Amino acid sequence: MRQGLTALDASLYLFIAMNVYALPRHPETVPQPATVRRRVDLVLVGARGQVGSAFRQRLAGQQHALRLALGVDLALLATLDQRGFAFDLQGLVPDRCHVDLRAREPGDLEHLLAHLVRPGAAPALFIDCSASDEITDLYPRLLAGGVGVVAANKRANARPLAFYRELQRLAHHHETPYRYETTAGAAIPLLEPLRDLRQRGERVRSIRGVLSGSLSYILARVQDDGLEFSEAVAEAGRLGYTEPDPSEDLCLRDVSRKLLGLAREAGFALEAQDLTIVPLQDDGNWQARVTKAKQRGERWVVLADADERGGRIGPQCLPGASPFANLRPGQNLVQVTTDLQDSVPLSLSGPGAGPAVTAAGVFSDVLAAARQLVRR
């Protein structure tokens, strides 16, 4: 295998390897490489933001191994965001279809999902990279017509527990895919575990986490670095690894909705109200918290914690050893307490923050609910 894969890459390589080049021994029965391709058609929002964009890289990059070792072809039918659509039977390129979106008339979203769900269209998903609401509210009209979701929108998840539990309720019945891996912990491996923990028979009792690799930046750049509150806020955000409105991490609303997904993924019935938030402020004092804490051997840390009762999110100062005070710049922990995994917690670690990160996780969603189409 050749150097500098990423993860994804190589374990898209060994999917081809397992799928196609694991052959009989007799030639006579060893069967080609897929010749016929089955089409799923891509529907990409926030085609001009850092995760939409770096999704589109990788799109670009993997489109040809896809369908000479699959037969599957993705085509990226139509791109949008706020303010341009983009559209083409043929499929657009990639790495180019930002050039090709137009401004944005009042019936684009309506035709483009009439033809989705329209009797005999191809399958579909919907790959959500913004943070709209009013593209959220579309999530239950898609699935209910056939159409998969792929969402790295944190909005849907966190609504009322009502709605929440509406889209597994339509994505089990009619059978559509709806994945969300990236809510929460960028490409670490979350939400799958603790849907097998509790598939098992596991009972979750509690999760405790930094769920926020733009904070956990933030505070390791104003501990270790002695850069200003502001200005590290300001490097994360030139970086990508805050919001686009950086308000929505320091006032800790982004972190609620990873929490709130995580503990309905936990089986907690948790409402937003039952989360108790003490918002990170830059109140001119960062300096001094940490020449304190330091003197102790004690680091800052936002912590998010839930059980079946409910939610706290806040900064916290925590003894030097802990492992959530150990986490590099930009990384997430979650340890998850269960009935059997209870003196020694299940824990999941990685970077938690970036587009390229986020993009990642992305297409490996849109792989798994791909297969999931061409199957059904």
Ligand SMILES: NC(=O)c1ccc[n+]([C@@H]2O[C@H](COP(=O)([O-])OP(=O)(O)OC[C@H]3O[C@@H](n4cnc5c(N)ncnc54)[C@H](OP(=O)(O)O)[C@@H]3O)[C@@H](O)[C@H]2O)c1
Given for the second form:
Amino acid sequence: MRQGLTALDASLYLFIAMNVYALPRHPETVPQPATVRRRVDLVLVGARGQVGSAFRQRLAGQQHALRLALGVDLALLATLDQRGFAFDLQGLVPDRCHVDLRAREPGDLEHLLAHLVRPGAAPALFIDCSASDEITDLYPRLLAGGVGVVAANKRANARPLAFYRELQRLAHHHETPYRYETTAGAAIPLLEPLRDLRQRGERVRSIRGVLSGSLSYILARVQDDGLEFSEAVAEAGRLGYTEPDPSEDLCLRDVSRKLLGLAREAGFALEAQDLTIVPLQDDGNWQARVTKAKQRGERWVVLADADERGGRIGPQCLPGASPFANLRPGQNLVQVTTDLQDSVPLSLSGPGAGPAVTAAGVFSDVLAAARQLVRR
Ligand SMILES: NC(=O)c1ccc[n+]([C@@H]2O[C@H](COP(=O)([O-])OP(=O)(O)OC[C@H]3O[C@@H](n4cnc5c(N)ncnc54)[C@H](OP(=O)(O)O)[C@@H]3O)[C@@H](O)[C@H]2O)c1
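Requested next: the structure of the form predicted in complex with this ligand (the form predicted on its own having been shown above).
What follows is the whole complex; the chain from before opens it.
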């Protein structure tokens, strides 16, 4: 066996021996004074990515305060990316552990999962800040094993509807948190309000929005500051607004995942093929388009719509008075019409991209999920 795995196995064994009885699976069954600390193990995927790094910084800043205020120890048990892996039963130092990652070995992830879902394990949260389908394949096993999942990765909820529903079912059945608020609108609360509407019996009729912070930024720079389209794309990439692969943004694949996730949360049983997508072209004609639009008092935006019949996403030229035509660079706006809120739709708006705000949203999900785990 490789050396890394042997070391991991040995430390897991020691940890189980030391802690399996010290960390009850159902802590509420043991009377505890308010000051007793409960530990929640965190596993972070995307350790050195933009969102993952911002999340580690935030965790480093908040760990101590949360220990004092809530009596919860958020311990970074493991962190990984495609290339590296770090694991420490005592908890990694969040803002320094990127230098501790060793080369990732094929069995690392499997050993880690086995550790997380073993009987008697400490409450744990798996935080997915990757953009990988391979990582979303793990969610069913994690949720079924009682491990909470917090995702910035939009891919799971944009897979076939049956997969989306199975994740919801597993989370519900195993009373395990599954949170993914940042998968649409970064740190703007969009999904929770949609769930609230449905739970109080208010039927959502339609969703309309500027959902891409990166595209909103790119089009604002082209229209307001005269940048060439390609220059604006490069700048958005440098600021961390675009996806790891910017073509995901321009082909509207990334925004279509957001729309599908939002639509499903609103109760529309849609599949990816129910969305009509008109991609954004870097065809050298943007300056001419913008000039014509300005002459008519209009503005280009990438607008997304969905209702129970399907969805549409693409560039549209809107009158200057439209609220969607008056957004700041990177801003998102979503309007939701319901059977109660029809003539005046519910409007939700804020910054729709950026590693720091996204990591802050992930952190909120982690806190809510950790609270749910320690109450079990
Ligand atoms: N940036 C934003 O404003 C924003 C907003 C909302 C949501 N998100 C979502 O947040 C996620 C991360 O975005 P980002 O901007 O931080 O991307 P990023 O900088 O490219 O980071 C992606 C991270 O995921 C890791 N990764 C990829 N595939 C993996 C795998 N199979 N196993 C383990 N690790 C893997 C990468 O590792 P390597 O470096 O080794 O490849 C990297 O650390 C994406 O899903 C994105 O859609 C981002």
